Amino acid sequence: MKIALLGYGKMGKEIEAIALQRGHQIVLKVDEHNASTFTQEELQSADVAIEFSTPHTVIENIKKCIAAKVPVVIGTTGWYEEFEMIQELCLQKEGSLFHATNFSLGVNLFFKVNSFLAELMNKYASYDVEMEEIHHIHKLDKPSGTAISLANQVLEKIERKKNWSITAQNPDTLYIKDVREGEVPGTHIIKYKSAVDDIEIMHKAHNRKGFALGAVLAAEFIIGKKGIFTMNDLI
């Protein structure tokens, strides 16, 4: 398999490492010196693209993705706004996308806890909701997209929680606090408090690795198929 690194930084480089191992090919890189300069061309040199950029090129190289009809897989968060404008494009050029918050399979496995548990907890009001999620320094979104879709299992099963915020500390909103130290690859906290007891549950990755893995494992999954994939269909 022929692969397209959009972004070449700390996990484009574990993405690279796996893909090797695994026997694939790393036909384009891509970071700060060539993003505005790759070509269509280049792109399709490859059989797939792997797009762990920043938050402000990710759309644009989906765009590219799909205009050169090359599959993409995206690890890139804090575009998720736009979520909408890419599936019409993606499903209007009969394109290839697949897309998470986290490729890591511990971490995929830890969604199944967290909407199991909210939906145990929506019966005990008694009990308040917190996150705390802890990234390393150079993450540009906050909160987490790992977060934010944890947040949001939260918000679909506990019916006295309307919203999420990292600012705002009140009944009916799901505080996320978000931390920014050294380089932690992250840790993911979601804590039930009560005048009795507290109930916990954490995911905390060692490295990089799981999340490359997985998104390898996407990439291979992808080829040959058209249309919008997530880990719940890999998984």
Ligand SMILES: NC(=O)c1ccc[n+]([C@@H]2O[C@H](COP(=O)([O-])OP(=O)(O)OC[C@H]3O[C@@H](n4cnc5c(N)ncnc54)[C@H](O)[C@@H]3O)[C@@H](O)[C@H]2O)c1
Given for the second form:
Amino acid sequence: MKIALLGYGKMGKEIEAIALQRGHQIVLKVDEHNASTFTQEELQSADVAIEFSTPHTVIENIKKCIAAKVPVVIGTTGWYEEFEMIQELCLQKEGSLFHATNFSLGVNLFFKVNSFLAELMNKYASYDVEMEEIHHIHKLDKPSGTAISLANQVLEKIERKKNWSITAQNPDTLYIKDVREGEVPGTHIIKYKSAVDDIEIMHKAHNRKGFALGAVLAAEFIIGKKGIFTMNDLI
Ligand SMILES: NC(=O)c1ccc[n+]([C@@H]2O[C@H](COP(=O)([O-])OP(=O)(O)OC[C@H]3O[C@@H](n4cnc5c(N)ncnc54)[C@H](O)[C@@H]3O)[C@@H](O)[C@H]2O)c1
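Form predicted in complex with this ligand, following the form predicted on its own:
Next comes the full complex, this chain leading.
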């Protein structure tokens, strides 16, 4: 495959390494220095684009891919309040889009464990539930996209929790504690606490390889397909 990397930072470079290992070619690399100058022709030289940029630049890049009729895999987080608009545009233009707040196989298995545990714990009001997410100091968005996905799963199953918050701590709010330290790739913990014991589940990424491999697998998957896809279509 010929790949366009929209966003050539920590993740873009990790994805490049894995894509080359799998025999693919990188035909375009975009970052803040050439973001305003790359052309539709350059983008159309690619079979697929992989977008890991910033919350402020992702929407423009998605629109460029849809206009150029180039399938796009989106890893950037912090933009999902615009998701409905993008979904509508993609379907209207018969585009191809694959999005995930977390591309790692491990986290997507963890999503299934989280949902199952929340369903179990709904019956036991003696347990309060809260979350913690830990990431490197450069991360722009709070809470992480993965934490939002995990929190929405808990809210879906635990009736006594009505919303999530990174500030408010009250009985019907799922509190998410955000920690920013060092170069942590991404750790997510869900804690059920009671007077007699605690139950905790945790996913801890050791590096970015899991995210990068998942993104390349998603790019291989989306070639030749129209519509909107997620990790549930891949796993
Ligand atoms: N979905 C996942 O599995 C997953 C995993 C890790 C990170 N992420 C998300 O991916 C995004 C990137 O993470 P990162 O660690 O690589 O960040 P980073 O800061 O290392 O890289 C971002 C890159 O985007 C470039 N950029 C700036 N403006 C641009 C534009 N208009 N077009 C293209 N590129 C532009 C910057 O120059 C930089 O190289 C973040 O939103 C992060 O939360 C998602």
